[in-house]
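As a starting point, one isolated chain is supplied in structure tokens, in the form predicted alone.
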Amino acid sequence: MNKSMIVIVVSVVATVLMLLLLGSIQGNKADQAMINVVPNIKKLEPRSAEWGKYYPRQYDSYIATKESDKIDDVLKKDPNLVVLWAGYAFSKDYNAPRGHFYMLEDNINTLRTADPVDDKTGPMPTACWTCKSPDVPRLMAEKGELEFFTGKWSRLGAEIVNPVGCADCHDNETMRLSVKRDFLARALDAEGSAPFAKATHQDMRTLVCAQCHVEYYFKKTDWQDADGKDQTAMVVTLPWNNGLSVEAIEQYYDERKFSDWTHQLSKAPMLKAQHPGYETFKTGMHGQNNLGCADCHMPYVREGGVKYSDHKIGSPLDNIRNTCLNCHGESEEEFKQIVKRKLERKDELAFAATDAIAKAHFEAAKAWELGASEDEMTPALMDIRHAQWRWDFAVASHGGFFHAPEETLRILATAIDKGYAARLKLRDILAKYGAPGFEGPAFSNKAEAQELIGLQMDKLVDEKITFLNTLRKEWIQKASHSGKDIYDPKTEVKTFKTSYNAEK
């Protein structure tokens, strides 16, 4: 190649590089211009697409949570749970949580919310919407918190139409992280170790998640409306007055003699743990070292000159290189194996706990049948209550085996211990009443367990499908024609999945 040809090649390469650099600079300027635009988003705007006009990358990654659409039937994995929740709606239907995109639809589709026919029917209170939608803080602001928590779940079906989104966590003017549910602030202040007013930005990167990923119950609260009429609200309340540990919350409930339901078989006064992710996280190494939920579940992404947090919230294991391996030194495969072993240990103890507790429920039912007295039964029933509460607390926090593996295993060990303590007491009672060798009925799958406790699943499914094809469609129609600018068809799930449809 002669000198002139070399010069031409070098010139062309240099020109291309300069054009690429110019394009990058212009792209960065365009990105920066978009970032500098002052957003015009109304307060508590529930439609995430409206926020996405100003933050398209964050919005697109949020919409990608629809990829987490797998139905994972937890009752199918461990049929003992049907017995543990006998007399409670979770015995009908319980799936592992999916992506935020499905939060609202899964709440509507589950058999647990049953089959209301109008705005006054159905077993569930309005509070069951609380963690499912940015329409909740909007309605709380419009109607007042107590009014929101009054009435039936079906009452607001045409008003709560957007899944968890931007308005749940951000201020519309500054985009700063913002807690929109006052019960969290009240609980932090009641617990006392970290008052809400002192929360830092890093704290907020966890607290916006703790609006929902916490243990709670519905506290019956009497109040008077604007017309002076007596009303009763079922207010979401976090039981943190004594602390965040499983024992402290157990003590809180015991002191108030609170129970979520009376068990259908054992007649024990039962507690249902919700999803105490925050409480468990705070006891683990990540929480103790002041990491936030967003550090692992919303890693930063860089595109050109723009750095933003990934809103495709899900398991950090789906993106290990940009999450876990920022701090941990293992390879991806080594790290996956570590987590796999943690999960296996948790599952082993969890199955041991549910086996013991299910047997205890059957043994208690037999003792009642044979004529045992309340005084005789109370100590065993309290052991059952505490055993199931601790097992539930450990597993309902979902990622607890990773957030705080030692604490999760400790809690499960105490659940097993209390489960067998109950069984020993019940064995003495059964022996007293002539049934020392009693064994509960056998079952091998979810359907057998549901039949055993008397659930008419075909009827429940048919009634639910009727609701979805009638009242549910009326809600969508009302929301889309209400004139309130609250309905966003982009986040409506057109074709949904359920465990009961698969079985039908």
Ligand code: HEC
Contents of the next structure:
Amino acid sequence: MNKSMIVIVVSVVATVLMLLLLGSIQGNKADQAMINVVPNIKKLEPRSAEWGKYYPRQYDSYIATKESDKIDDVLKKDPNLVVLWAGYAFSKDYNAPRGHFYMLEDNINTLRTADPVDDKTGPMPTACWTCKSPDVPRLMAEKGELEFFTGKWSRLGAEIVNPVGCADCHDNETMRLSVKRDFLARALDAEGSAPFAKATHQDMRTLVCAQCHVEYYFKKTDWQDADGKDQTAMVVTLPWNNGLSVEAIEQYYDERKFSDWTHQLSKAPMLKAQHPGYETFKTGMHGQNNLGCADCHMPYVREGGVKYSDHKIGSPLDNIRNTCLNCHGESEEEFKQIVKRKLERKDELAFAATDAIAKAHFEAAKAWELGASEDEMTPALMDIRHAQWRWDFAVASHGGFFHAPEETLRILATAIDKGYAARLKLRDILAKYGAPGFEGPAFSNKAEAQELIGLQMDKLVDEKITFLNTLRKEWIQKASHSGKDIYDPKTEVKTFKTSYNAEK
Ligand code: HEC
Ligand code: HEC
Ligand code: HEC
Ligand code: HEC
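For comparison with the form predicted alone, provide the form predicted together with this ligand.
Let us now look at the entire complex, which starts with that chain.
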């Protein structure tokens, strides 16, 4: 290269650097201007894009939760679950959680919410929307909590149109973290060890998540509306009066003789655990050391001179540098291995539990068939109830295998113990009624298990698709033309991913 070439190259490089610098100064100026704008956001504004106008980084990273779009069919992974949930909608369809962006779509698409034809039909109550959308606190404020919790899921289809958003976790004026679901505060107060009024800022970094990632049930509550008419609400209630442990919550339900459904095969009074993520997290090493959910799931990241919380809530393993390595010295690869091994240990015990419990359901069905009495069956059925509750609590605490590995494995061990206690009792009953050594039918995949419990999957899928093509479309039409400023086309998912074939 001759001298003049060198001069040209150097001056081109210098010009490019100058332009980059200028760009970054202008970028910072734009940021500065943004900071000086006083945001003008309506109270409980459900459309996150309206907040995003003032906080583009948080908004863009929030929208990026749509990258986690993989469907992971849990029934396929362990067909025993179909038997465990026989007689309950989870036996039809159940996928692992994915990005927050999809929570409404997944709720609408799942075969569990079935196929309502108008605003009064369909199996599910309005409560099923509770942990899905910022339209929920909006409606609770507009109509009152009891009215919100009254009626069928389909009643609010045209009102609930935004997936979890800024309004679920932030105050519109101060942007401070805030909890928008009163049942959480009520439950913390009822439990007593950490009343809501005493929550610190660090606690709030967990409690905003605990609005949804908790165990709950629908408490039947009678009330009178403004016209004096009798109404019944199904109110989301966190069963924490006796404490947060699996045993304390089990006792809460037992005391109230509460059950979610009667098992189709064993006739046991069953409980469905929801997602007690908060409860188990609190027992783990990180919870004990007062980490918040946001410390790992919403790490601070830097962009130029700006530091902000990454709102792409997902697996912290995608960002080990900004999460684990803030506090720990291991390498990224070591951390991936540590977490993987914890997952394998949980899966091993979880499978042992579902295997035992599925067998117990079949054995109980056989005992009934042979004429066993209710008195004979009750102790075994209580063991089944408790075994399945505990297994479910451990696995539905998504991430529990990592958040609280010891507690998760302990709970699974008690599930296996109770599952076998049931089987021993049933063995005696079966022997008495002439069927010693009875074994339930074999099945090797989800479809076989579903057939075994009599589910007509083709019919269920057809009905669902009809719903998606009719009432669901009407909901979107209504929401987008309601004149209520609630609908945002950007967060409406237009590609449908499901565990069944929705392309028909
Ligand atoms: C309004 C209820 C709600 C709030 C608040 C909420 N979540 Fe979620 N979260 C959900 C639901 C529902 C899903 C499952 C979404 C799906 O599968 O479509 C989910 C999924 C997740 C996932 C799985 C994501 C993936 O890509 O697999 C993680 C991790 C998570 N939430 C963590 C958090 C954390 C941390 C917070 C608090 C900062 C939080 N969530 C606040 C309801 C909520
Ligand atoms: C699931 C709860 C949740 C949702 C939904 C959520 N945030 Fe946040 N946000 C947080 C948490 C937790 C923090 C960290 C706050 C802290 O420690 O001070 C935060 C911090 C912020 C901050 C303070 C600066 C920063 O980045 O730390 C802004 C601004 C913000 N969020 C904007 C938004 C906007 C805009 C949306 C909607 C697009 C949104 N948030 C949605 C939980 C949430
Ligand atoms: C110390 C870091 C840390 C903290 C704090 C933490 N988590 Fe996690 N979480 C993880 C890791 C690691 C995983 C496993 C991710 C994986 O397998 O890819 C996980 C998994 C999850 C999952 C399952 C995601 C899925 O797709 O299956 C959810 C939901 C979740 N966490 C929610 C929470 C909530 C809610 C809190 C607070 C109560 C919390 N986490 C606190 C690190 C943390
Ligand atoms: C804000 C600090 C902080 C962050 C972030 C953090 N940890 Fe920890 N971690 C701790 C503390 C404190 C302990 C308790 C250690 C002790 O007492 O020696 C701990 C303990 C652990 C343990 C041993 C206890 C157990 O549950 O098995 C593991 C493994 C671990 N962390 C992995 C991780 C991983 C993986 C991540 C990232 C997803 C992570 N940590 C993020 C602070 C942190």
